[in-house]
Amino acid sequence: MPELPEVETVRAGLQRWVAGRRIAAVEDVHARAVRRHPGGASDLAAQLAGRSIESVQRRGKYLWLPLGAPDALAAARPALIAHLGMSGQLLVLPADTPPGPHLRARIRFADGGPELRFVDQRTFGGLRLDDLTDDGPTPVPVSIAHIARDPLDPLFDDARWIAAVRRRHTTIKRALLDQSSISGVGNIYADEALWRARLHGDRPTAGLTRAQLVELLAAIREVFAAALLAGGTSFDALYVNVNGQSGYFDRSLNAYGQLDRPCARCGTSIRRLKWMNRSSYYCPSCQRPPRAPRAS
């Protein structure tokens, strides 16, 4: 699933290519792609027609496009929410580009320029409209207001997150993947940040020091910044930016997917654990597993 660097790369591309443009029509909407929109495909298309895209915003792995009202309406501004799921793509393409087998929605603009298309092979992602609510300086859709800020957000509160994590009875990797606590971190970047911070993902959060968590937050920000420079991580053709280009951060991964390769820090072979129906990668020397509790 695309994580913060991939979604932010898409956001930046959309901001450049679609912000400020007026929607003429929405076509070829697949019912499953709008399953979370109460009115279905026809209602989504009707509500979007005539509205302008004011900007492109992101929180964690969610994107939303605040919409201006059509000339004939004075209704409150909704937003078009997009979640990429496992294989969703938001592509900006010339209008004469063939639709392809996985087209789920096509947004045409009044200026006749390149279209915005939602393509999703597995159709785990989707589009829907929602009202905006106030959440500090940036309005956020009501349905994703529970999603926490991410560590690249200027309003992310380091001290508050650290205190909350140390009060929890969980493990640190589980805490990193809890999007209501800290957003944007998925399996790939959790493994990478934990490797940088020399922490095993199964370490209990209550036993971590403030200094260790400060270092972990710094590691998350470092790996996010490096991945953004590389356009994100692409293991296959399912994640691409709005121009269809793949990211290349997979060349810089130190832990995730590096089974049996030497640790870049100490040379020990990277290991893999089965973890919550996924894989978790770590260096057994740099990231010592927690000790099993002693038998009474």
Contents of the next structure:
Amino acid sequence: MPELPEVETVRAGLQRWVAGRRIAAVEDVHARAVRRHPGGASDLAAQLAGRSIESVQRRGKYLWLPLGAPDALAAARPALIAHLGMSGQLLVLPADTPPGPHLRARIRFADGGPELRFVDQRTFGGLRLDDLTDDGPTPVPVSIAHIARDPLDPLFDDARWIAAVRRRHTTIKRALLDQSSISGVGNIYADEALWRARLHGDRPTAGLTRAQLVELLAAIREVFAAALLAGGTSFDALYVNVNGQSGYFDRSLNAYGQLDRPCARCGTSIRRLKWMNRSSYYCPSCQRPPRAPRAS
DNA sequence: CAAGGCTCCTGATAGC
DNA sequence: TGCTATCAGGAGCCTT
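Any chance you could show the form predicted in complex with the DNA after that form predicted alone?
What follows is the whole complex; the chain from before opens it.
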């Protein structure tokens, strides 16, 4: 599942391979992939044709590609927004590569070089166009302005996040997954960061100390850094690495998916809790549950 | 307004 | 063999 490190790897790859190129045509656009674009597939294709991709930006798990306006006098500047969802990939491939079964859109370039393909098996991801608005040093699309800065953003305010979390009436894992409070953390890295910080995800946020939350933020950044190091090393060597796969980090996981395997710190078997149609993995010894431990 | 739950989707896998 | 049930889950949207 693409979370911040995977999306950042994709961003860097796209910056290397598609920034500065002019779009010739957009084809084979799957209706569900553009369900959040008001004008639908035909409008998306029409608006993209002829525009140049200026750069590739990211906040949390969202990517956007600011577009050069054909009309220099146009007030609004548009960007192509991409979200990978659960299974989305952005692939840069030679234009004659046969389309696979999950192709959702293909962007052809005026230079005739490799094209950009959006491939998404489970179709939770999508593409859309939106105008940029000012938000600090870097403009951000209007429709994702509600997404909080992520912990790798230099402008992320640690003290402010900690204070906000302690005022809320929820549990810490829910707070980590709330993209309007802190972005980029998904189910996998939430479990990994909580394991590192020795916190159970069901702990009420109001009962956590500032020191515990400082440690949790550090844990998130450590996990992100380790994943980026593992996944970001070879993106400019192969086109195929410009995608949303996270398999390279699987061997480094300490909690997520480790049911019944020994905790790397204390040897206790990792447990799983069912929660909201998904799973939480934790060490029952290192990460003491707030109440009586539930059955796994 | 905050919090929490529902839903979209498809392919792999398990169980009968 | 072939069917059904289960699981993976980001985030918009809806209800409470």
